[in-house]
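One chain is shown next in structure tokens, namely the form predicted alone.
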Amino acid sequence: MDDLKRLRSLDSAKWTKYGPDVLPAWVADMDFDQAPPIKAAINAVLERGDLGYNFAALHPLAETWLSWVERRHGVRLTDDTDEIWTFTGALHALELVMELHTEPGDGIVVFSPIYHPFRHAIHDSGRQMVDVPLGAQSTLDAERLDAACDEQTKMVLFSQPHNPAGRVFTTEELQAFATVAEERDLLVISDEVWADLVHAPHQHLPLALADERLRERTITLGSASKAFNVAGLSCALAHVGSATVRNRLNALSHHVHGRPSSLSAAGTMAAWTESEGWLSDTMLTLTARRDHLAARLAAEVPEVGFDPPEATYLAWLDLTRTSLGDDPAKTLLDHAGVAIDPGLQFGDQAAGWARLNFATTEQILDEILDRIIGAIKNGVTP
């Protein structure tokens, strides 16, 4: 396979963590080449030797992001670019705001199963995780949230669209959430880096605009990283709706914020201004891969539970009715040569689950599925 040969030549974590006999479908990188305008923009910086202190490269990012969200999703987060901050990544922004707004021992809500760095950030900072499990079909349960909160609960780490479940939460779910957030006076950090990878007919709605009560208590995180396969550029933006948090950010030493590089800015600008056609084509491919995955699982191993995601290129697989055990990812790595993410990383209730990245070629995906399906049919055990 020419595609496999190219991928094996990369230095990315996805393709180097495991040996040459393992097919990786774990970390959230796509196996697709980046959009030509992104490469051209980065190469242009190199060709003109513009690698000095090019601070001006970052200045257009705020308005470019706001315009992109408006064009792509039909809404505008703000007309005030002073409410936008740049960071080296969504987690950089999340952790800094969490440190500014909460104290060790304070409660931080997550809707589990949840992106595991959220869990690590809470634990590593000495905060307390308030674990609110999603309901059936990964629905958001506002009553369950309210029951889990107490006077020490100060913040919610939200994922919209949700990782790993792939849900695009509805307006009704978000408005019910807003009621609790207002009553409990919760600050909300909404990680929306998956916003541009929503499968039709679903549509992304930024959390901050879902209900007026969320506007001034939400920090919205955005990046080109997932949609355009450029996580290595390390560039993210945050719309800070809370005046309190804006004041605290402004009071910090400027260098604490971090600064994306001029190469990061060039690539991100090209993604949001010149690469929408590439993204639209990629979304058609991702939806086709998702549907192919769903069809094969339903036909060949119906005991595997799978609700096709409304967004992302991540499959959240219920493998509890197979022989693969509480950590099916380890069993498949050891016995089938496939690397997927362990469910237990995303929540203590996710034993027997796993997350699979289907953003690859159909040929590679079929080989991954052949190995997984073969292991299940053969009754492989830990």
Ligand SMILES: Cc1ncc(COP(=O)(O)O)c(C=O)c1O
Contents of the next structure:
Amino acid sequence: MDDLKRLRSLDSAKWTKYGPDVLPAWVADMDFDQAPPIKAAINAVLERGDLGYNFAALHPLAETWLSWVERRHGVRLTDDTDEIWTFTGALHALELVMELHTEPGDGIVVFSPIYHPFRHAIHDSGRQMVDVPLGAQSTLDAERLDAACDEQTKMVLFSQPHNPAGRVFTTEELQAFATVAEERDLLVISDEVWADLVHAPHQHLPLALADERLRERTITLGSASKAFNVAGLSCALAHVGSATVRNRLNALSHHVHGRPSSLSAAGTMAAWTESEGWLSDTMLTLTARRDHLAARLAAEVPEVGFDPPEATYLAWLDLTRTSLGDDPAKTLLDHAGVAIDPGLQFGDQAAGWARLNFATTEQILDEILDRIIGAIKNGVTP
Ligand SMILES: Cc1ncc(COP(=O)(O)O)c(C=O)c1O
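Can you return the structure of this protein in the form predicted together with the ligand rather than the form predicted alone?
Every component of the complex follows; first up is the chain already shown.
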């Protein structure tokens, strides 16, 4: 297996955290090599020996991102690049804006199960998590949101498309959300780093543009990291619709914003200007993997609950009707040589669930599935 040899040679967390007997399907990196233009752009910087200060390298990013979003999703977030900031990651932007806009003790909404760093960010900064579970089929429930809010609730950490549920929320869901966000005067951070990995026929719509009432209360986060498999470049952009937050960001020293490297800028630019064909091919592959996964689970272990995601390469698996216990990820790591993410990481109600990353080769995915399905069929217990 040449692919496996290459992957085992990587220094990435995904491929080094566990031993050689374990197949990793946890953290959100893909097992695919990057698009050639991205590698060429980064190599060109290195070949020039161009690693001195290069503040200008970041300047074209804002307009390039706006044009990319417009080309991919048919809408333009703004015409004013002064409303855009560059950060060293989506979480950097999210945590900084949360710290700027709220106080310890304030309530911050998440729609759970939710990407676990959101939970940690709220907890570690002394804010209160307002946990609003998604409804059946992972739908947004605006009434539940309204009931969960009180006067201390200040902000929402939104994930669109949603990690780990893989939902692309519909315009109707987003508009119902907008009604509550306006009534409760909530600032919304819409983390859209998964926007470019949407399975046909679904379509991504930036939250800020789904409803006029959201435009000036939303901070939209975007990045090439997920779609182009370049999380290690550490580069994200934020469109800040709120003038209050813009003023607060402008009042900060530049160094608090951080500065992605010129290598990050070169790679990100090449992703958004030269790599769309690579992304289209990758998306077809991901949709095929998703469908293959769904078909095997349905045929071989129908007791596993799985709604194929509308976006992302993450499968949110309901393993509660198997023998694997409350922490099926641990049982599978201990007894089946597969590393997936524990459901409980994403929400207190997700005992018996787990998240599986299917962005890998068909051969590796089949080996992962053989191991998981084998464990379930053999009634493996914790
Ligand atoms: C929803 C979401 N936000 C943010 C991140 C991390 O982004 P960054 O590395 O740019 O902080 C991830 C990574 O998987 C993610 O899934």
